[in-house]
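Here you get one chain, nothing else, as structure tokens; it is the form predicted alone.
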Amino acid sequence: MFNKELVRKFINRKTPFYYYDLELLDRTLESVKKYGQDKGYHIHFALKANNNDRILKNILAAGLGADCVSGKEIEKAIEIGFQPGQIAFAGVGKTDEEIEIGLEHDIFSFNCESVQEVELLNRLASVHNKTARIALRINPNIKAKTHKYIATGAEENKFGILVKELPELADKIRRFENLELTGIHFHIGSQIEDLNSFDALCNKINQLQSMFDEKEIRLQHINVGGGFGIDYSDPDENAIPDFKTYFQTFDKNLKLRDNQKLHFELGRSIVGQCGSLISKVLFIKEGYHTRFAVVDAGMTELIRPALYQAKHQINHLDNLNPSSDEILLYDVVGPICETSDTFRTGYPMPELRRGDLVAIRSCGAYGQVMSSDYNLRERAKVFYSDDFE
């Protein structure tokens, strides 16, 4: 991904900075189109993964919709050019003001996560003389194999409506004059690599569809959410996720009704591999048992390792073709006044020196978008592959 000519162009840039490979993003979107959109599936991009304007404009140009989890994300999507009819609004804690933003723009669907939210939405829609299209986000009690902080589909998670609540809620919605129940929605977690979790989701959806059939409720769409993971350990070998197998999982296992549309909400799998965080080595410190490489990027630029114990590949950009075979072990750490500000421990790399550049890979999702100015840090700049042409 990083050739020597490109690295030379990095040298005079102030670090840390985010680097986006737009060509890789476009190739990823082509794969999504080939195996998903061309089969008639509706793909909404999850803005929570990355809300960078250039990234969003490329995604919009590829024909995707938007998946939003806040009122500001709805407004951002509209600003970029996404049509309201392409926007799904999820979130377990929507405020009245955020709901009103969705109503104002007549979005495609409110993915409702509780009985109280459904009741509130009906009241607010009535006040504004609107009819809101809703999908019920159902908690299917599926424990996806992922980090506990990003698992969202088990009964002990805060997300979604419990299956036992559905019959009474479905009857109640029939009496609400300002709601139209158009679909059901699911999201069982993030960074899921074991596709058996999605097999289980399909089986659960098939069971639930029968319940709605019995109540003579015709669902126009099924929204299976997102959560498809990427390969953090080898971002070059697996730069584009296996969308073919992913979409085939649903094609094979999900029993859609006639004219029923299938929707997805993909985020990380689309943008994760196109972004890197470029950083400079400040110091090498020798402890009693540990060799530290202190870099100028920290948890303020990439919080995932501190928050989720995530492991990102780190490339030594000044030594892409080392003349020596010597590999040393480093704890790669940032400058923030927190011990958790650690990217990797005992990580094998060619010898590092002060001033060397490193690339922390697979930062296109939940990198820039989760950044902060903690310690009054200056926000990292952003560069794109076409800036270096």
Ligand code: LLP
Contents of the next structure:
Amino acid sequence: MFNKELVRKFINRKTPFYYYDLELLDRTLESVKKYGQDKGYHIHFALKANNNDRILKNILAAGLGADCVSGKEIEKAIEIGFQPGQIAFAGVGKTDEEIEIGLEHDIFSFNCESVQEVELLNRLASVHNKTARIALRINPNIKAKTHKYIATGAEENKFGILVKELPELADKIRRFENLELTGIHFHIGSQIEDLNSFDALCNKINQLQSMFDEKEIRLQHINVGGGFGIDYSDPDENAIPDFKTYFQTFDKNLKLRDNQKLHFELGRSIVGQCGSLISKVLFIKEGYHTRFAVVDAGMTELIRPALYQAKHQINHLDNLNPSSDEILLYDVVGPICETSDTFRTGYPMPELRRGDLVAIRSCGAYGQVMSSDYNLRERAKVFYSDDFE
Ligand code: LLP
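Next, report the structure of the form predicted in complex with the named molecule; the form predicted alone has already been given.
Following is the full complex, with the preceding chain placed first.
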């Protein structure tokens, strides 16, 4: 991804900065099209993973819809050009104002997460003289294999409506004049690499569909959420996730009814590998038992290691000081006054010196969007591959 010529062009830029490889993004989108959209699946991009305009425009151009979790994300999606009829709106705590934004734009679906939310939506839709299309987000009680902070489908998680609440709620919705129940929605977690979790989800959905059949409720769509993981340990070898196998999992296991549409909400798997955080080594210092490389990016630019103990690959961009062949172990740390501001510990790298550039990889999802100005730090700039052509 980083050849010498490109790295040379990085040298005079102020670090840290985000770098997006738009060509890789487009190749990833082609794969989503080939194995997903061309099979008739509707893929929404989860804006929460990345809401950068350039990225969103490429995603829109590839024909994906949007998955939003706030009123502002709905407005952003519309500003970029996504059709309201392609926007799903999820979230366990939607405010009245946010619901009204969705109503005003007549979005594809409100994915409702509680009985109270359904009731509120009916009331607000009636006030505004609208009929809202809704999908019930169901908590399927499936424990996906992932970090506990990003598992969302298990019984202890705050997300979704309980299975036991469904029959009564479905009857209630029939009586609501301003709601149309069009689908059911699930999202069991993020960074899921073991596809067995999705097999389990499909089996659960098959069971639940029977309940709706018995009630003679025809669901126009099933939304299985997102969550497909990426390879953080080898972003070059596996730059494009194996969408073929991922989509096949649903094709094989899910029993869709006639004309029922299958929707996905993918975030990380689409944008994760196209982003890197480029940073400069400020200091090398010895610890009692370790060697620190203090870099100028911190948890303010990429909070994933601090929050989820995520391990991003770090490449030495051998720029100013061609390094020796010697491999040394580093704790690569940021400048923020927190011990959690650590990207890697005991990480083998060619010898680093002050001024060297490093690339922290696989930062395209939940990187820039989760950055902050903690310590009153300046927001990192952003560059795209075509800025350097
Ligand atoms: N749909 C819903 C309802 C979601 O909550 C999420 C992500 C997605 C779709 C997209 O999931 P993806 O395909 O990106 O896995 N900040 C964390 C990840 C949080 C995910 C939140 N929900 C991280 O950096 O790992």
